[in-house]
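One chain is shown next in structure tokens, namely the form predicted on its own.
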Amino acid sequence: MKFFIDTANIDQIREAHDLGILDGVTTNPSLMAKEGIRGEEKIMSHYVSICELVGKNVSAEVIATEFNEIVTEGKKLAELHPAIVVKVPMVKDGVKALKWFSDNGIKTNCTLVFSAGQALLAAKAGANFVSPFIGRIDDANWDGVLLIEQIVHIYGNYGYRTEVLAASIRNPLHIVKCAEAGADVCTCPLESILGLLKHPLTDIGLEKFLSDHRKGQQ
């Protein structure tokens, strides 16, 4: 399973990638404001800068729902470096869009998705990931992990080479669920990727290790 993290923080994404364990970066206008980010001459360098840093699978937001205009915003986002992944929302422009990208070879993330319905389309239309937002759904009382299955299992019956992108990832369990559920990607903060370290019974052997190896010094 490829690890994606969820951010625009830049030292958070230089710690994942110096970790040995970054396949690319998910991130939105939302998160480039919390960054401080704001302009789009400020949010397109910072694309950059993220490109340069990771060097693949960086998924940029188009703000537009209307087709010429998701177009538009996508090629001039598509040009920013070869990287970049355009997001496209699970809108009815946003598929005929997706299939625009695909027949011109631009490579798409299409996210905000609730159902396999949705993402049979997005498969359709060409999208290269596609993004079930697994947390939100699991707000709503349904079950995220259960429509990676879903899309997964669709996908395998069809040879769709759409990847699975699990996003809305709220914890270390989520992400271990999905890889058995069979999704291809996880897109999550860095702290659910650092909890996948910890475990009470690695630091109580480590401190037994050190705990024998002083008594050895002495």
Given for the second form:
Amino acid sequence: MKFFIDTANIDQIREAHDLGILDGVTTNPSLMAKEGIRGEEKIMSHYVSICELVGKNVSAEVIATEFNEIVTEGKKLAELHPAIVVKVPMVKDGVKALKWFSDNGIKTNCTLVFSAGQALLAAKAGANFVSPFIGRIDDANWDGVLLIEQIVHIYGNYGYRTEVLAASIRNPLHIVKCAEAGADVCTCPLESILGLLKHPLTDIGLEKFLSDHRKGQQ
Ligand code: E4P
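Same protein, the form predicted together with erythose-4-phosphate (E4P) this time rather than the form predicted on its own?
Complete assembly follows, chain above in first position.
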């Protein structure tokens, strides 16, 4: 499973990248605003900084929702760096734009996906990634991981090459459950990635090994 980090914070992206396990980054307009990145020039240069740091799979989301505008904006984003993946919302014109980008060699990530039907459309349109938001589904009292299982199953039935990118991850267990369900990618906050490290028996075991080693040195 690929690991993406779900943030526009350069320090957090660098920390995950330095761990050596990072395969990409997802951003969205809310995450960019959270970092105080506003105005087209700053937004574009921030995407370039992320691409230069990580080198692959950097999702940059369009703001447009109308076909021609999505295509214009997506082309501009794609020209920034070869690592850019144009993130397109699951709306009617978005599906049409996914097909256009696919026909014109521009990589895409279909975002705001909450059902298997939407995921089916994204795959038909040739999206490279589909992003079901599992945390938001859980927040609405449904089961986000079940949706991942359903999409993985459907894509397997037909050999769709669209990668299932589990998004809106809230905790380390979400990551493990998505891996069990066969997600191709998980995009996670840094905290959830680092949460995978934790086990009290590891801490206890390490402390014991180190104290026994110290005793052996006396
Ligand atoms: C995915 O690409 C989105 O940026 C993200 O995972 C949304 O997560 P949230 O529900 O925590 O906002």
